[in-house]
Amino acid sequence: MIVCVAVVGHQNNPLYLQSFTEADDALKLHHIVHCSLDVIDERVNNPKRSAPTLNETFLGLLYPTENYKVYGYLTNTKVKFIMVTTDLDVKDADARNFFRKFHAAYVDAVSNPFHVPGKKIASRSFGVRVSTIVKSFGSGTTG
């Protein structure tokens, strides 16, 4: 089950952060997302990366914690997507599919002429679409 998703700008500024838990875990999940930025920077700026992985946008499992697993995705414009899940056996194909849908929703949201680039995403339709994608995660349905 996905408990949190985030969109972080190229300057590590939070553009969107949504928690899907009932409990008051928002601050803890915000901290987990913030910590994952260091892992993303480390992977992206690693000089030992081979040519096929340089163009790979899906970063895979960033790091596991005691209760969560954190996955990452990096766009060509250096916008980072982060997913925090409680599932311990997430398939890479499912995570890639989730991020592909999440990226498409993000592109639609920032393509809005009233959206100011670099500012938080306040679109209600984006929030609804993300919630739908999150609910369909792992069930094999399209969002």
Given for the second form:
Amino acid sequence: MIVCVAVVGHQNNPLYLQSFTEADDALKLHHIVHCSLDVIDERVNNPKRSAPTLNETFLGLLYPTENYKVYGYLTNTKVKFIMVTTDLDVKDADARNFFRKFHAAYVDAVSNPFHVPGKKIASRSFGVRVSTIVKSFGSGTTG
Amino acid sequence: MEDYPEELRTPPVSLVSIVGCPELHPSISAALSSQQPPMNTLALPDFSKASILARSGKARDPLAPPQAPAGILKKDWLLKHRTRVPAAVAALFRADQVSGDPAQWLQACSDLENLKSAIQGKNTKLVVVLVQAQASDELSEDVTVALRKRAEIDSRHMIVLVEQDETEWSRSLSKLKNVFAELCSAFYKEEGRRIKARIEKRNFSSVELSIRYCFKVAVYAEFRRDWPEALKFYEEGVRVLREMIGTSTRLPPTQRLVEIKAVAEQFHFKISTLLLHAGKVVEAILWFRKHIRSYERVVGTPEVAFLHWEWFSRQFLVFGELIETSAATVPDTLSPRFGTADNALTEWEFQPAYYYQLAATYLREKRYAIECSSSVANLTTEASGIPESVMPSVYVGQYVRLFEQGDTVSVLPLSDTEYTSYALSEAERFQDSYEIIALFRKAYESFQSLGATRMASACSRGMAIEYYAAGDFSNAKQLFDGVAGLYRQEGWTTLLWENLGYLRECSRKLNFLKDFISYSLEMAALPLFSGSGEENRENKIKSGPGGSPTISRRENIQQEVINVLKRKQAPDGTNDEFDNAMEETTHLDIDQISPLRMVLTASVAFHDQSVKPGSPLLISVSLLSHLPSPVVVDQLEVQFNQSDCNFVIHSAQEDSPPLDSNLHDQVVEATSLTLFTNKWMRLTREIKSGQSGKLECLSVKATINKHLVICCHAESPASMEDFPLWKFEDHVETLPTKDNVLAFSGQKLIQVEEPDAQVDLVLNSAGSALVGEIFIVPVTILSKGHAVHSGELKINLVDAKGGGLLMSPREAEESESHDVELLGVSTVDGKELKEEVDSIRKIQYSFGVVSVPTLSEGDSWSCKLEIKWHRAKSVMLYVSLGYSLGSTEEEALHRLNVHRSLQIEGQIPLLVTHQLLRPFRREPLLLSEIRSLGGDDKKCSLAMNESNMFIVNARNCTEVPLRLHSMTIEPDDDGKQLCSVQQVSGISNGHAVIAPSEEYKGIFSVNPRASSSNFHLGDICLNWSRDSSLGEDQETHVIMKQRLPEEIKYSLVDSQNFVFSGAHNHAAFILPKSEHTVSHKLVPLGSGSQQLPRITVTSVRYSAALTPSTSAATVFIYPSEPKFNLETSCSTSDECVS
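One more: the block was the form predicted alone; return the form predicted together with the partner chain.
What follows is the entire complex, opening with the chain shown before.
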């Protein structure tokens, strides 16, 4: 189950952060998402990464912490997507698929002419769409 | 890791025992422990001690039904095998003990029997060692055979040690070592095989035994250094153990879980150590993941959750320490694509800091669990109390109660309730906070060095929360402050909110009123993170003492600040908080980088860019606050760098008159000064500009509730930065002023111009200056309304054509070669001003500074500039007067300046030309040398020993009459010898006045005495002055240049007034762009204005004729002095371009 998704802007500022838990660990999820930015920085700036992976948007598992797993994704405009899940076994393909859908939703949201780039995403329809994507995660409807 | 027993932490080392000959033990032990692999020695000085090798346990009746084991692992089993159960025993006998005395032989035999019986039933091997003094001390074959038979050993296990001989000793010792190594290996292999057979045959009654056997096999394998086998059986044990959780019923559930976890911990530790020592980091981490995953949910009942968290935290801590001590690095073979299918691991899992951080997190979990358990326990089990004399049992992870009844001490099992209260009371004795802080600090430092600032901040926050929980508020505050900076910078408002909530409470606890207010205000002004409209759910976030981030909570916090401020005013001062800060007014300073800019921002814009002093100007002050509730400002004080301009705006509701407004301030009343959230409060005021210079608005001070003064640094709308945090919010942004232009370009500073100078500076000039004279320019300073203090006159001469410097570049080296030179400034006013001591008087060639005496209103002062022209040049004269209105220091800072400039032409006063008249030619015309080689070609030849007439014309080129004092020819040395010069006609009455454009002629007779192809006649020296002025006589040196006559083409018409010599018609060829001079000698026949003979120049090629105008060919003939030899000559020059 996905417990949290976030969009993080260029200045590492949160543009969108939504948690999907009933428990009151939302603050903890904020911390987890914030800390995961360190791993993204490390991965993106690491010169050891070979050339073919540079174009890869999916960053993979950023780090496991407590009973969460944090996955990352970097768009071509350097906007970061972060997903936190409690699932023990997450297939790479599932995570990639999730991010692809999430990216599409994000693109639609920021293409709104009333959206100012760099500001928080306040679109309700984006929220609804994200909830749908989150609910469908891991339910086998990959494709 | 240090908590683990030594035997668990270090790899097992084989144990052998030596009995007898105690004097040799140290050297043998040392030799064995330096062996690779080392062996430990259990040294028994004599055979009577051999009984300790005997089995200590009770002999089990082999027929009795197998008892269910009471635990999984016995605590001392490993220690026993490492210290008390030797793999081999060596009996040491001296050679004389067995060869000589029969009594001794018998003794030796009985010792050997005792030893044999002690190790009976075990696989422990026996070795007999005979110690000889010399290698030559050959023992009889009989003795050795008898001994071997007694000991029932192989001949290989009978070793002779030679004591005295060094080489023999080491040789025999190494033989002993080899034998021991071989026997150890056999022993542990045999033991392992024995137990393994039980596992394979499933020859055990309970699952506990299965685990125990696995452990034993693995340990025996470790003794043999068979790591793969050890690993295999440890892993098998762990697997069985994990399965056991649900099935075992031997102990009450809580204690069972505790025991299983304790055993699992040992197994896991062994596995991790083995893997890490083998360099298999990746496997170790994967194993750890598996271990954690198997046990993370096995919490047990809520009352003992703390036990689980403590255990769980320890797993992370120990693994972190293992990673750290083994200095594990990311293997190169690993794919660099962490976290993907290629490589399931992530970077941080290779960092000990990651484990420390999680260990700290779980230890904190334990602390929470204890708090919960304690409160529950206090309510329910107050009566039952804590069971006494509970102690660890012989089994790993078990606890029992000692029960004493008379002399008998029995061991009783515990019930779960008893155990829980015992464990709780034990756990409560520990101060976990300090351990948590230490762990977080370790992780913090490590992450910081890795450059993971956010993770480090999270650790820092963890420490801070622990300090807060432990009541160490100043440490907590310091740490929280450090973390808040990062969250502010990156705009994580929810995290910042929590942080500020803690900071606020810390300040409250520490009685820091100012901090409390500023943190509270910052919190109240924070933009809330609202997810996509689902505010309600998102805002249920539990955020420490700050409460959940909602608008109502923000409003509450703002109200709290108001209440704190109001209570201060209350006469009885009943509130217990912030009591010692009662008297003061709290000042908050908000600059452009302060996080409190969200609370209050002041934007100040002048409507103009510059203004005259003293004239009114408009200023707009705009204030913006992001506080959720309206803010009522009592008083607004706007401060400038010129304090005279400060003004105060009071809210009309304010009843009491202001007390603290100083006299300079202008006080203005405004109807209402209330700030609404995110709405600019715009105030436009007219103020009087102050002194000249920069007028800058420095700050705006808002007084709120009388005791809170917020001082905002004024910001220009043009250079105003975005609001921190709010810049990411999707909300309408408004402009600080209504005027759009002002909102984008307004400045908080204005230039106040200088006041108009009321002093006149007059430059008089008498027309053009003449080259050579000292030209006087009078300068007059006339005060018309200002007194002049410490005035200073600056004079500057600049080339009017530009170029600045008044000298030609090639002459720059010579200081005297300035074309125009400022010689000095003389103050003439009838009365000579006395020299002031501090008067400035610096005169350079083109620049001068002169101090002006103090002048009161209406006075005037003048001076004269003396300028000399060396060359005809047009010059700009700049004179500027700088003065101040008073002599005080303050007034002296404001200087007024008056500038004047004047262009002065420099003219050549006299144009000097000359002519030579030679006597008539008396010889036949002969070809003469016209051009001399190598000499100056511009020369004429004179008749030798004849009187040649030399006529010098001095023409006044100026517009003023000049007085000519003398005209002489000063021959140089050359000239004196070669010719004599006599003045024929001179200046009568001492001087001659030459009117403008008039000419004066001086006539000299030149009589060459020697023949010379080239000689210099001398200089013409003219001494002249202006006719009207009283200036000194000047000399003009004109160097005579001789030239050759040339032919011209012309036609000349006779004139009745003149007779002239020369041809009427002539033709000449003129080269392009060259000048050709036609000279005729004319003798006027009458005086007055006379028409010269008309000349007509015709270009043959173009048939174009040029006739000069009548006026150009008219000259005025003065009546001649009554002298015979007066002649007038005139030359006409015409140009013709072919």
